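Take a look at this one chain, the form predicted alone, written out in structure tokens.
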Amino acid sequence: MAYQTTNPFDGKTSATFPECDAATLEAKLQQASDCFDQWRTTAFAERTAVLAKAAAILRERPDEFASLITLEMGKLIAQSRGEVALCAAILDYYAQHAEGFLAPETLPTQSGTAVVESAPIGVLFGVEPWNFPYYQIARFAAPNLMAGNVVMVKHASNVPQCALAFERLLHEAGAPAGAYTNLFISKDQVAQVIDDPRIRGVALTGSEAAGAVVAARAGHNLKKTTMELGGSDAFIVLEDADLERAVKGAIQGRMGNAGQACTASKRFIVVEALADQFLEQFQAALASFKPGNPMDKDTTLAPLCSEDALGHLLQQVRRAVEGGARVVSGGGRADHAGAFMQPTILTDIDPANPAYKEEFFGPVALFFRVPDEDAAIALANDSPFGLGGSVFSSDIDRAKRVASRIETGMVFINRPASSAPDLPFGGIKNSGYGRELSGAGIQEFVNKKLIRVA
């Protein structure tokens, strides 16, 4: 597996990165396990003070957080500043309320006291994508170190540099050696750390396929595990939504990092008394998009993070096509040097089309007319997916009833799917399950110890 930056913008490699190999991965691990012994008994007021001093680094140099992403994964340069300062209030959000997130609970018990306490269980574990390099290992460390575990990070390989700096900045910000550990490893090497004894949890952020195998060797070895997988949202616009705001949201949600999102809107799903005017204008303001160098300002399509991904994208168009969809608009490569493809929007995709159960990893929208609310909200649950999902209306109270028939993990009503620390994130279904961000992300490795006293 090669670590290496290589601007999807104009294909030069400019870093590769070594693996480890086996005596230093093995010396990472005891550094680690070592690290936790020390690290779980640290005072949430010196474990605050790392995660928030952090928060400041990135806040005091955005531009040189924000330029290793556009490097390596090509988003454009105000959206890597954006991801950079959503990180930045990860940080802040876990170092000033951790601690109240984990106080000992007092139960009500018949006699005696019972109370449960909060404790970490160790090192831990997460394998993590490329498409938001910063943010998807802010939201898996930040809770878990403030909860006194350390981790470990196996993070995508076109992100090394990205990986790099976040393991500088936690250890500039003041976290001791092994509190926070990057991994240039192999596939091999990944299966290793998951059966070490030392790792007592597995957190995963990617494909289906990648959870499958992740959980089931952390399944084989009794650990727990956290699996946040692929996307297929729907976009549900009722008759009586603002359609305005509609297109403007659906232009959000699908087209934000280039479509790279797993809870990017994919699905647009339209009754029929809005289809036709929703689709024209949708169809006119994605074809507005222009490609260009994605440290740009005035650019508004970023390339796909690779030559790989923009060839698997336009096989997913080509099937879909053989298999009956008609291409509305786009459907090819951009005319432009790089990894760019054309927004494009496909219809008239039946249930029997490769094309109905798949995600689309990029700016490819699945348009459906739906005769009304209860032909949309079927559909939105005739998928094997289950993360995100938005709602419009004028009414709230029936979009509020709509979002409660939506099979997914989280449902936004009136704009596209969104992150922030203090909302859970997660899905269910082949979306995986467990819950990062909020109260609820920092329970998910921590032991509830009752102690009972008759």
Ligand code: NAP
Second form
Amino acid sequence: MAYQTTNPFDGKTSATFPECDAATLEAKLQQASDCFDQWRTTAFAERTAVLAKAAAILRERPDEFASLITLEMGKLIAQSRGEVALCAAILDYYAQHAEGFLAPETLPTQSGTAVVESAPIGVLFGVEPWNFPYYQIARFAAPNLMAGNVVMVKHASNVPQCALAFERLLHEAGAPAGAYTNLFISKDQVAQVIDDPRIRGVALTGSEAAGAVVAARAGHNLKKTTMELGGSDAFIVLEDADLERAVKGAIQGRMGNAGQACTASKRFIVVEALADQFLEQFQAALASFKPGNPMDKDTTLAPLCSEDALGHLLQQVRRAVEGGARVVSGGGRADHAGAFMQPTILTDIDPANPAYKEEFFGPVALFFRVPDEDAAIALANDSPFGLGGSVFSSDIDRAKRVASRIETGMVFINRPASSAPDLPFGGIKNSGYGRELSGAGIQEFVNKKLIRVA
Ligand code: NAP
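Just the form predicted alone so far, so send over the form predicted in complex with this ligand.
All chains and molecules follow, beginning with the one already shown.
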């Protein structure tokens, strides 16, 4: 697919970028490899200066970066600004804490002394998605650059200007040539890069399908991977929940980023006692969303990232209905030019319905009513995914006990999922493996090297 900017609000293509030819790709790989030879030994203070400067630039000129997100994938402009601010926080977080996270660790031993050092491993390759065009790269690049690795990124083909803006940002902040490299490459070239002996680790954020292809290729080459894949997060509302808070959380959880988040709340599992009231208030709140230009700060419903994405979601809804689901809100394209989906609620989804196990990447909520807490947990766990999830209850100890029984990577109590630099992010089952962010994220691609003195 060509790398191009097509505004999902008006369908206009405003920029196209050619894919790398073989000689350019080879030169970029060699430059990254040469850069690693010096970057691996730069002092933490020098790496910190680069990342802190990049964070400062994002804070000084947020609109320059935010408007490209909205142009290329349609995010509401206020949310694009929020994403830019989060990236600045991630860059700063690793600038400040990396040295501590990677400090040599002295181990107690029976005799002699033993130390574990954390050494960089080389050039890393990331394959990244469009839904948070800077945040996804920041959480891969920031820890790894601070660890002394260098990174190359193949970004999604619909956000090429964001991809270039992030590369420029790091260069402007003082990163040497080759420390961060954007690659406009084909899927065949992705395979070639993974095979290249100069690449020592591979990270992918995206769909299960892409994850399976990239992880298999890396596995064939005995290269470590991290996989941040899809999710169908459960949003459990127990009978003692604060209903107003739960409905507000449901709206944020399902509608943020027009529903196109891996940790969006996707399956609403409500205990019978609150089910009717919750559904009625959720429906009413969803009805208030109005499509419009995402650059306009008053717009509440953003388009999906592309016509293709909308077509795919509409087809999933159609299949769900053919499988017996009932549409209680929305269900179709919104009455507005552009790739807009009506906020939608589907109910009566039985386990045989394909929707039961699918991820809906857009503003489509699957609603389930259950008799009690145990049934809610069982339903939450009956999923191929395990990324995030939420539990609403006014009894925090109870909510924690429920959280412990959910098979997933992250659980949020009395709020929808969210991400912060200091909280580990990642999943289990088909949602992938490995963690990004926090102290855990910086440990994924370092060599925990034992040095033992007799
Ligand atoms: P996608 O199609 O898998 O695309 C993600 C990236 O993978 C893009 O750069 C894409 O390139 C590339 N890609 C796709 N197929 C490939 C292949 N066969 N070989 C090599 N590269 C390949 O993902 P998407 O559907 O656009 O993004 C949404 C998915 O990402 C959802 O499932 C969402 O839940 C998941 N996600 C997960 C997380 C997380 O942290 N767990 C975060 C965000 C999103 P092209 O653009 O050129 O196709």
